[in-house]
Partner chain sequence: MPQTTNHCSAASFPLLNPGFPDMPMTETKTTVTRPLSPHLQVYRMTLTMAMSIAHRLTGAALYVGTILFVWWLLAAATSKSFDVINGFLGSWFGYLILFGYTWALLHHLIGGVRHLIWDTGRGLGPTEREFFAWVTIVGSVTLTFVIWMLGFMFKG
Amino acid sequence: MRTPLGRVRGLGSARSGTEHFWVQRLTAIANVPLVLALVILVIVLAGRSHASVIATLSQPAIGILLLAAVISVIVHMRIGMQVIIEDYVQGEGMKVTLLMANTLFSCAVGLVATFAILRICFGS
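Model, the form predicted alone [one chain]:
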């Protein structure tokens, strides 16, 4: 039983709508070219010296590509794990604990990866 206003806004019983659904699909679409570019980058850089790899990764376009990939993959990972936790964990206390751990883990991985990319791009 939904109100006409709820149907127009696309809001479900939890009043959250389909935001996670669309963000998950958007990041999935964004991840395709970003991950392909990263795979190509790894193939191109394979076998090169450390100095050559750092010189390539410190270019602004490559740094932006890496940051975009990290952000998109981390958001996609967090939402995907959130859906799995919400669907398969039965106890409410355990569910809340795992959701918090998922968010903290995603933030930690994102911060460490962003720090590493910025450090390479701007030097140490």
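Can I have the other form now, the form predicted together with the partner chain, not the form predicted alone?
Next up is only this chain, free of partner chains and other molecules.
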């Protein structure tokens, strides 16, 4: 016995409800301060010596800022690109392929960034 609601759950074009919309707003708000700080950081450090860049990035507050920015931006950009793909790609096969590529790209970028930040902060 299945209720009418249970039968239609997960059948929308996005296979989910308002969660993506909500997370997109949450990460948008988090992005504002995080990304502004990040941009200033990159401008200040661009062109500096390796030792000086490492000395700045390995400070605990900056490491945490970087990690927070990476998590928020990656989640945000993955959902954003998913919306674009769902809007423009008609064929089901192509759509699924691109949605997977989008998720894999976002995970890859997030993982590499996280690895790099941890390595800079904890040395080796």
